[in-house]
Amino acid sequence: MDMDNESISYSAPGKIILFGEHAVVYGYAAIAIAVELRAKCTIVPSLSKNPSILTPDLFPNKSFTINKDTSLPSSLRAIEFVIREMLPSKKRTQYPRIEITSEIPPSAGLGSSAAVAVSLISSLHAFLNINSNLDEINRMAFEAEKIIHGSPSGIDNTISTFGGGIYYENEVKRKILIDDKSCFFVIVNSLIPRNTKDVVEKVKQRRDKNKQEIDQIYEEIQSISTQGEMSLKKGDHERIGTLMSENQNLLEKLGVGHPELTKIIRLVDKHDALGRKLTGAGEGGCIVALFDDYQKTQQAINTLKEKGFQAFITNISSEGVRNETEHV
């Protein structure tokens, strides 16, 4: 897209869930951290009679026009929902030409769809001269997440909007200040894609059949999230790692593990990770591992890459959605 003085651009971060996925869907606590992988939406005004959307990561060299007669591919349904909600069918002199790009791997448990929604909503608010606040952006992004995930907890859109670290329980959040200067979070992508909605539905079916057993697992996960918040505040990295690994054991009891994730866990364990667990829905996607030694971290990353996995140290993003037009 050609950039000019009239362009508007906002970005929003992806996330890792440190504790509490799946349980959070049922109102239990979870802790999420925004990571410095971002989705970006750029808008320029166009004299076209309809909004248009470009998503070069998904559809290279293809532009979609949005009007009353067109329907976008299923992978763009949430984007289409946001645009139609925010641009009611009234005549205007300029329509947005929207381009969305993302550094966040899709279907990997890193909050890609939420970051796209947050960046798009923020950019459209600016384009339409709407004075919105973060709560309003977050609320609409949650509606977009429902299009994709069915019954999401709301944690992905919340962390993408506000950034940093949050303790999230029953749609109520509180900030956690996280010091990552003396530890290293490594994201390892198994490259096994999965559909969050499908995995959440499978777990729901297991819970419907054996509510008492599954809810007991959720209670244990709740306890881990509570202890995790205290350990993060203290900067007790060893305890954080232990709790991550305990959380992984409970997620495997829920049935959301995968042989490739198990391979990754064994590899990072050999390199003395303090803790490791899947992040997101499971059945593929990513493992997040915690280290406190840079040399061991790099050795683990090299081994993982040799085995064909994507692996990298991730920085925590203190910022949520931000105006990239102004950001230097």
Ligand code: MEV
The other form holds:
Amino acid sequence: MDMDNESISYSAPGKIILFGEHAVVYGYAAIAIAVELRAKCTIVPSLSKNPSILTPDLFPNKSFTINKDTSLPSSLRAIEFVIREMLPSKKRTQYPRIEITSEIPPSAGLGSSAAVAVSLISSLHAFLNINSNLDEINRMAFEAEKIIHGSPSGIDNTISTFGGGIYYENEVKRKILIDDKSCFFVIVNSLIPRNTKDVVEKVKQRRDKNKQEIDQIYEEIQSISTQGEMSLKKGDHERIGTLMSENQNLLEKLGVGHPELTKIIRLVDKHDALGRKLTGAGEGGCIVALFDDYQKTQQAINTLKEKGFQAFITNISSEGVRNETEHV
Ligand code: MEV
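Can I have the other form now, the form predicted in complex with ligand MEV, not the form predicted on its own?
Next comes the full complex, and the chain you just saw is listed first.
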């Protein structure tokens, strides 16, 4: 790499799952959309003897050194895995001083861990002068996701790497153009944190006990994702909304609802949302609601905020991972 101490910076987006969470873990289809909330990784080459990592959102004013004798706190396990994989111990003239920040609320179903992994891997590729290839970044981010989530579907790292909208089935994706000019996707955070790995494991146990019933739910979700792709292509907002609400009923049957999510659903329904559902693993986290009227959207957001929830219109991020390095 250049020896001019220039910093390197990449960002990657979070996501919402519009249709198909949980079913996607078992190879069924899902649709995800990247949102303009980003994790950012900045690397400054340093003369210190080891890589170091700062995550001011999680550990303010604390820097961790990565060497053979220490291990990082468990919340930084995936980050540590990526750094150790990509920087095998050999003598270097410079080591990366890595800083990661994120606008994506963690443990909320918005793909924060995948976005962190994608931005970190891209920055390390640049630091190591490896010609970045999106498929390679995505593959490595999938490995990092496995460290945190056990057996993830791979949809979070894929949407964060490539951006836009994707239809995803069995680790294969195709792009979908999403129009958010004439409709509004509102994210409502219940502020109930949950752990994706635990929720996915609970659903697995339910399926182990009752495979036929759960697979029937997954078949119905598959059909929603297929119809959802067509409705998104047509820009049929009414239908997209209806499918979202149907997907929510199936997620509740799967047992991943939460009383706070039900409260949010009642509120957005009162404000004429076209549809709404949880997004991500459920049992807390966020609801995504679709509106086609700006005034009603704003009124809904005000009501939700008054009730103590975080609520905002989200912009779709057509870009996945993005080079943010400023050349001076
Ligand atoms: C992903 O954000 C949510 C789940 O579908 C898990 C996965 O796909 O790995 C529940």
